[in-house]
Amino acid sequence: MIRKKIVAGNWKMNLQLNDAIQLVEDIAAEAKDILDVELLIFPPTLFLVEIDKIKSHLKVGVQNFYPKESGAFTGEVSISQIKNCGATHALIGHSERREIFQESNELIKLKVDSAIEHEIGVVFCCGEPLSIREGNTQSLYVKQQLIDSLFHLSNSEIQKCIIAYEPIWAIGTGKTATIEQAEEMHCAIRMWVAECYNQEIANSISILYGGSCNASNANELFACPNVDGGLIGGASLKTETFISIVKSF
């Protein structure tokens, strides 16, 4: 099975709507004739619905959401909520969730639960911090994330998900791993897969890298046998340089 090549795109909390608006407009008319490649893109949730309407072939999804239907949660956006807002995917597990808003393995066990039932692709984020790496512990603090807060679901659940590998060392840092390092790391993440449930099911499955992967950087990465494309976060938020990253397959 042919795996899905992806660029997907996570803006964070930056632009203002009218910026938002034109690189969403400018970004379709840019890929209009690139049908090899999954483009998503992750805005500020209260865009939604505006980017909504001109998405042309993009999908779009959101960087955060609460996994309860409804109830008295102040200030939070419920599964249900951004699904009619437009939104086809969710980013679960972003390093900057765990480590700022400390967001649990538990929880995000289940947003990968809500988002599966409410039919939103999932893109489970994992990834260690410099300790981690520095301590050559790298591999089991990732397949742990896995096990935790991935690995639970059915094999017709699984395939419905995206994983990004995120080194936190190279988030916004313009550190990036070597092409060794990701390669190794999705080579392994994806003999996970193939443990927990079968080599089809791994073979099938996108794995991106998402640290500091830009246009200079991106072919080199993309040429990995297991890397199926990038998580993008500043490099996004210009038409040039995510159209650039796009081409680099």
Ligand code: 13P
Second form
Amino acid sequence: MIRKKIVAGNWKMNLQLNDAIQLVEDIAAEAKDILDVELLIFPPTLFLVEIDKIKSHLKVGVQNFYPKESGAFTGEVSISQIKNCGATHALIGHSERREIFQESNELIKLKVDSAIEHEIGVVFCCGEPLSIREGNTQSLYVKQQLIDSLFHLSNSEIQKCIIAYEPIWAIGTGKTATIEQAEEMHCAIRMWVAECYNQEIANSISILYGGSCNASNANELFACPNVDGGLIGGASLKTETFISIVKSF
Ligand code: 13P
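Same protein, the form predicted in complex with this ligand this time rather than the form predicted on its own?
Below is the whole assembly, all chains and molecules, this chain first.
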């Protein structure tokens, strides 16, 4: 089973519109011959409409949305609105949303359901904080995140999801997981998918690594048998580093 290789850029709350347009144009041009790696960009939602006009073969997603159809939810955007503006994917369960915005496993589950209902590709983020890693209970912790918010999906629905393992202690810290730590967790995640669904489905799901992944370490991370690509934060904000990560397979 050949899994999709994916490199996704999570721009978080960075860049102004002109920089964002330039970055998409540059990445699209540099990546025009890269057809064996799916490229996903998660810009600030406000820039979606402009980016949709120039995205070329790049896929564009949102970092957040609210899982209701419409109505009195001041400040929020719905999944159908973001779909209407060209998004094909959504990040769900990112640790910054869980921690800073107190998103619960229940809300994350509702978001997963809303995305699936509207045929938006789910990029489901999971990962443990430092205290959990230090107590060596990261497997239980991550498995529970998956059980609570993702593993209720049906066999056909789970196959529309990408899983991103992002240990919180590695995000924005320059402290990347070792290849052993990354491979161990990715292998466990695949095993849990196999337990909940079946081995064929587990083999088909792309599992991305995120957390200080950069042009220097992507090569060895992507060489791990169960690492199918990366979810890149800081290093996705410059064409050169992002493209060099994309070429690390
Ligand atoms: P960094 O690559 O900046 O560590 O961020 C990772 C991340 O949070 C991507 O979603």
